[in-house]
Amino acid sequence: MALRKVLGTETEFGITVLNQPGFNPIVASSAVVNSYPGNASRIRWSFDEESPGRDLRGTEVRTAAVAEPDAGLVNTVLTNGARLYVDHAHPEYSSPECSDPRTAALYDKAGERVMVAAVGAAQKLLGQDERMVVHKNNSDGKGNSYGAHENYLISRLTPFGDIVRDLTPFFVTRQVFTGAGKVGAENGRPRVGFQLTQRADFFEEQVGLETTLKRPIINTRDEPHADASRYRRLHVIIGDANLSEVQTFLKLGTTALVLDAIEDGAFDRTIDITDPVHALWTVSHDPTLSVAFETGDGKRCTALDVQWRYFETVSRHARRIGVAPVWEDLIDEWEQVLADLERDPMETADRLDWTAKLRILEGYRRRDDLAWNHPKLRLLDLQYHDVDPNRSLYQRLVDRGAMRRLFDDAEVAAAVFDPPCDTRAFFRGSCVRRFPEALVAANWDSLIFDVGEESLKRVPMMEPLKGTSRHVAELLEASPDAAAMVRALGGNDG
């Protein structure tokens, strides 16, 4: 049986400061992270157990040491179990570990609220005419792309070749319901007025370890942040940062279900795409969803053809083994969005970012007779992703009821501060809230405390589904301080 999925997101936000000569994105990102006004611990992130150069294919690449600023000054662990820090000159929010796609979508949305609060606080550090602008997008329009990554815990017993074979066609074609939409093309790709995704143009290989150069469809980083003898963490770098709650739910949930089916050997055969990278660009550059690409058997098919094949296999497998109601809802949502896209893509403009954005842009094009390369359209494209709710075009759609939601504002506000209760994020977030003075360092699979003894105490968290409310809530309530909690847990010297 497939492992119970633990999943989450990592989002690098685009940042600039208007009217600031010599703008430095690292300085600006650091100001955002350090200004966050919510409950958090500004502590060192421990890289002792991290291995970004280890490859799922059995090799290891030596990587440079982590720069000192990344190790402490610009790292914050939040009470909801998330991490807020600077990565590649961007403020990044890494969500807490979640056990289902609805919860994961909720904590991804909470990250937007975290960023709004942090940017608002950082704005006070700027000059009178300067304004900090942050976008939840993936491209600056100048040839640079930044990531919106997903993480899924899978069994180490699953052959990596099965993952590549069965997941590649899914990633190539899921763009039809995961894209955030973009005006124009980048990275030397053929000219296009509007495309489905912000990231497809920047992918150049089918399989590889890189995340910033020669980006691969299947990333091979082998860094589980858990018991490496049992788990792999599939680090997914091929996806857009989504604002739509329904779309994030679909992106995370469908991928998790496909991984379950791969682990259980449910795919008798999958579609072999002759040139996956070229097909990736083809799908993204086709808002009509009608252009076909070549398959290994000499036939041609569209992205929707492939997605229907995945839906049939995966939904049949999920219902055969039995799934919780949240996954039943996911399957229904998947079927409906494919049916609507097949009938008319614009029928999904109430739940998909790319079609919602396209509807807005087409309205301006018709009204003002604008060509796709008009600067106004690029500005509108960017404004859709502004995290400031007073400026965001996405938020305007929400405010007038034109974009479906999964959560109300109270749910999102609670997720900003409270961790998920059914993963180890509960223990991490609760310790940040209760014992911030004693917490000196953290990473995903451990916390390190100073409890006044000669040596620091490390509490390992190698099992993502332990450290939950059920496991530790009573212990935390009964512990007057960190020292008492560590003694009860039997913490090791760090």
Given for the second form:
Amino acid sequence: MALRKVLGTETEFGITVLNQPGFNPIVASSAVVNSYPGNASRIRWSFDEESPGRDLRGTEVRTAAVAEPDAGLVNTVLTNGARLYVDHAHPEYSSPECSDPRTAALYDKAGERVMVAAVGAAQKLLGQDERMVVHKNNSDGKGNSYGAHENYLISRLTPFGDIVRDLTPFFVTRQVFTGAGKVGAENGRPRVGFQLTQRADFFEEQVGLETTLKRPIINTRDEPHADASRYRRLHVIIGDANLSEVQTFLKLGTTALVLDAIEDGAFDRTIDITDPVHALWTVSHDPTLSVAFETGDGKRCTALDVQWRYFETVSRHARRIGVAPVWEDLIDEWEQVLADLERDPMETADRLDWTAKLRILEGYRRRDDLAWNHPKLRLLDLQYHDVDPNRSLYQRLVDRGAMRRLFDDAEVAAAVFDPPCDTRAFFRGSCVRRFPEALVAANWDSLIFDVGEESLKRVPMMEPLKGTSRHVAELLEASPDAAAMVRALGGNDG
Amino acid sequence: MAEKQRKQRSSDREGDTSDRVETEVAANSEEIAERIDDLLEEIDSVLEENAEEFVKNYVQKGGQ
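Target state, the form predicted together with its partner chain; input state, the form predicted alone:
Time for the whole complex; same chain goes first.
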């Protein structure tokens, strides 16, 4: 399989308004989305093609929870091809589709800048003493979690059982370099001072369709937002939201590489973890990375043992098929992080959120003699994730040169407005910019235009690797208005 | 090539730590401790004022 993996992220941000009696998170989230200054016009999100109840295992669940009566009203499509909206009681940013993990990490970071701009504008609607605070995190520390999902387009031909078998041990153990770190444990898990991830405590099944309770390690939602006869979209719900650019790159890139190896049948020996859910908690609760769990062959393995086995298989596979430089960089970064974690996890504090955060927390514990349950440590944990660059502790580390970056500010600023050029997000984002008046609705796989005729015109985009700059830049350039472009495309009545 | 580097790192880990390396590590950790104290002071200046209050009031609705 050629490594052009279509992938992207979706992040629900934590939100609160200080000093506001009767604070309502849905109202506040709506204010954030509706205030975003980057879009001149409001484009409706069309739910026609969405079916979050469809299951990758082949069945379909129809559930009332799918209906979001007002969601279409608080929903916008950005010029970079992303979607900004209210999901549950959180503002959410879904990145545009990207075709490599570096670009996907860039658009994930751009989402933070979008949120900063939107929150800044929403703040103006608040009273004098009220202050909106938005976090890119996944837990309130009181048993409530919200997601940072990853999406990977994979072939419909790959048996789903192969994915469950070969991806589960990877997800259990990738936490060592994907965790954002958390003070304490939740959801009935054993007490712990600090753990690697925000999310592990909330996972209770190996495989399932749920995303809000009894969360599964492998989520089976089958909603490809593309030609369903050719593709599945693997909806990954187990990750943490990361501030570190290197970490987002690692999380997305390693997962895409493992999926590619699974699709090509590269795993000859399966690593079988006896109790994956329990092992998931064990790994997250062990900052020393030394506690082992049982594998099916009766042996015991650490998370790093399992990761090295994945690394060997997957890097060999990548060498065999030949990969672009971005994937070679990813493989080097993966090897380096495993080696550094193995020597001393704190050596990764220049690139992983959990170790960077732990270093701050341990510093405070030493200086101020604080027990792990001290509220100041919980506050430090939260404020690490504040999207406001003046308050974010992550940003303090970046500004001091203590945290490695992959992107410079100009590159991130450009990604806030410009779409990636090598997926259909280019067409979507370009149309939002060029034809905001005529574009009446959009979703992942179609755009709907009002070109002044009796019926609306729908332009389907069922192939995520079409609608790229190479395919449509000339057409967009040559079209004076949406009507001309739709005519040239031969758009269907909507 | 990558494999070789990793083995190198693994043998470092397993022993033969020379005195020179130990001294470097000690000097380095003092430097790191100073840098961390400096970082904590900077964080003190931006940290939300009432930790207990902030943490108590921070309640999110569940999401996905």
